[in-house]
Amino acid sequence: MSGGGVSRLTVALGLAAVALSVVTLVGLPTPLQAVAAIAVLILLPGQALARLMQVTDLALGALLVLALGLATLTAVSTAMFYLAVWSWQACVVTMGVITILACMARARQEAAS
């Protein structure tokens, strides 16, 4: 996007995140509570992440995503086992406050261009 505007896709990531946290803890069906769980732990995260890398082939996109995803959410679970602070509410919790800081980042990466 030329200008200097944040893109739509951007404000949404950050507000699907915010959103799906919410609704995850709050809770679901089971079966709405499965995808909305996936989505917050690894494709909104991946693709926030990946965003702030200029890739323009599709597929090498899509596999980013999932990559960068289950990367930062194994790297999350393991800390926090460690630390002896692990529960499903907090990976949850953290790896939405990694997507907002993501969009955060590529919104000023945005408006600087």
Contents of the next structure:
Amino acid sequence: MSGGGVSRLTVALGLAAVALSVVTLVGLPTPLQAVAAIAVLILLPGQALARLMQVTDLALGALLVLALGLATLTAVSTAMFYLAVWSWQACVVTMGVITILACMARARQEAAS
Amino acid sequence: MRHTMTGTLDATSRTEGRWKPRDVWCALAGVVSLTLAVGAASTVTVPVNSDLGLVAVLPYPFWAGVLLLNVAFVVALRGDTAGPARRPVMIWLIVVLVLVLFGTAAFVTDVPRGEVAFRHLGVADALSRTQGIDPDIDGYFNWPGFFALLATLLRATGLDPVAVALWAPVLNMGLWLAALGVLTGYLTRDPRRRWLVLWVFCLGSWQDQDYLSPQAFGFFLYLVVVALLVGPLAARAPEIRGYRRADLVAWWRGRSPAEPRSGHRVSALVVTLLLVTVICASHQLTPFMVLIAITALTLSGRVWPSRLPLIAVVVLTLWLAYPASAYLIGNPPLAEAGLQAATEANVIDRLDGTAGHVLVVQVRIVLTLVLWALAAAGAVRDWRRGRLDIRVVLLAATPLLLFPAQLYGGEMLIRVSLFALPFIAVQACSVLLPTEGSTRPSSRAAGGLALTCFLLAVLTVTGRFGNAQYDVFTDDEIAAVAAVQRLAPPGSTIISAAHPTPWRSEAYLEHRARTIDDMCRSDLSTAACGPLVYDYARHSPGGAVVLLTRSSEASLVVQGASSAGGFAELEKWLSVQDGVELAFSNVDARVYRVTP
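Can I have the other form now, the form predicted together with the partner chain, not the form predicted alone?
So here's everything in the complex, that chain up top.
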């Protein structure tokens, strides 16, 4: 735990979401761009949302990271297409915001516990 | 506490201690197996000129690798009295099996197998270009969820779409196994059974539905939903004392949640609803499988949120009534219902073709029946010992309810067998492992198991890659498709011989696409079909381009729709008509331009 009762992992997830979103939008060489984009679009939001569930089973937690990340990105992308506002950059920003919001919710849980 | 299928058994596990020589040898055997299989597959040249598919051309080191891998797995599974080999060894062997069974084609060629993956790349490309959804285009745009995901990932990562399609079977199988591993953990604590379920699931996956597709994505989410249903959302049901109304009401009210933390249950429910919604947005068939699974488990008293089926019905109905309404108006879902029609489309019609092709279809049927027979024997064994888990039986049997509901292009039985397979595998393990769960199999039983697994692997490779003569494309065919893209102006029509054509991965909305097979399904003779195709091409606004590839012609011959000579005669007749000129040709393809 950090000083305010919020875990370091929560803070790290939020900061990583900000940093990787910016890096992905700016652009990297192809293999690094793929790693950064997959992290910011799937793994980080999946991890941040799965932590809200307070899963104790490690295997279920890992599975939920993938399932929640993919499902949330699908929902966001589909909604953007229906609203005719889709761009991959907008998806990156939205998933970054979702990750940060989930980290804030988790921080409140941790501060209250 | 978890529900277990073998609740009275003590689970064996091995999470501590040093590596034993057997573990190391099994891991090394996996390395050797992979080397043998990859080395052998990479020597295969395309095109594959056998109606038996890849099985006829894979050299013997491939099969030696498969045999060694199955022996190594069974040795690792048998382990010692403390349990199977260490977890990293078991995971490594499963990774090798996935690469060998589902990556074989990728070691043979750099071109993805089958037409549909190319088309799916085209739909994702079209979405990202138009940045909106027009449901009147075709069915894909009524269930666009997966394509929206694919478009975003491809654009954001910068990955080569063809490479993604090439390795999609391995990636999808990895996702499926991850979900199945968690799911199986809620059904049994016996580690041998859990590892064997994953192995048998791989060995039974002849359906070839793991390519880059909405159904593969939907199947992953389906398995996650079922894992949540038998995990955090599970209920414990008391024994039924009778079937009078009062007894049933008492039984229903006697249920209790398996997960004591209400907050955890609520969050699992929220995740389930998100997954159900995404499944509804991504694929036509999977939501119905999800609904059936949720309803069956809820009615059996094994799911705690009793209104979940109702909520799933509402989500599914809303999707069908609004985003998918454009498609459903022209394609009523129950228009092709009926057991007889389903049997004809799914079984009888598929038994046409050359002798080799019919043998491949029969192998697929035999493999499915063998696994179902093993599962039935396992269910009887569990029932006699009072250990039958009704959830497994329901999840294995209920997909059959959809078989007579829709022909689904003659693929419903394939889909049904895929959705049942995880639970067929769970139930089959009851007969493949010793009667006393978590007991170490004897040497003789282990030998029988290794032989069974090897034979299943041979059947799976035969069934899965049985269409390789026409679904493995050559570089010349890909070059011809690229030439068609250059030659066909926007608004023109592209006509291919038959559906296994690697087309439409680009400019999906710019051309009309037809096949000669679809236009002349009842009669492909030159006299009947030639004028039909020629008139259609001549009267197409913007002109037409006719693409004739080796693979599409082979598909017609192998599946019994035409003969090699018959199709050559049709091409010869077409090539001398007015306004038809040969615009491109190579060893495996010809492209004719037809001016209006």
